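The chain that follows stands alone, in the form predicted alone, written as structure tokens.
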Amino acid sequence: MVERVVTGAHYGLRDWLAQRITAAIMAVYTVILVVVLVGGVPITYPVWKDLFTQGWMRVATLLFAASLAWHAWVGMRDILMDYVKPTGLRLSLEVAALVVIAAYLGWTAQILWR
């Protein structure tokens, strides 16, 4: 008799596409940040602060952080599903990863809008 292993549903194309889209968003943000940083103005604290007081930069940074969080979650979940076979341990590690990722995303939002 074949034992059915339940690892989840609705993975595959959606997660592959999510990885590509989030990677593209992070790449665009990185290019924007590099252009801003090498724009000829010496980066001092007032320049850095002025950059992040602009709404577009805060939104772009939050979008980058959300993309990074989603990208990290899909990657961590896939690694855990592939290599951690005991279901209880895998679930515990997935919950721990989600909590850490959510905490970092919340911390990022707090930094950007305090």
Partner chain sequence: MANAITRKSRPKYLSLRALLFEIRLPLSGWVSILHRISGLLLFFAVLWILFLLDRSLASESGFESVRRYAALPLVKGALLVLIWAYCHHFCAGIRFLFLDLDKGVDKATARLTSVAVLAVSVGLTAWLGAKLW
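The structure above corresponds to the form predicted alone; please provide the structure of the form predicted in complex with the partner chain.
Keep in mind that what follows is only the chain, not its partners or any molecules around it.
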């Protein structure tokens, strides 16, 4: 029987797969954003503001932020599992990472729907 640890991996495919799917979503968003930033009209305040007021851009950006949150969580947990061995310290840092990620997400929503 495998000995399970509270700060161990989920022993499954889900996070691995999620990291790759969220990466693909962020890659698509990145390409669109770069095309808008360097390909189109010069970015002035009205152009910038209009871009982030459009419904599709708000939803796409929120989707990007949600993908980033999940992706970053898997990545941070991988790093903590590799370098931080004491269970208590690792769990504390994992919780800290989650709190930071949740705060990032909340702030993003606040910026987008002001």
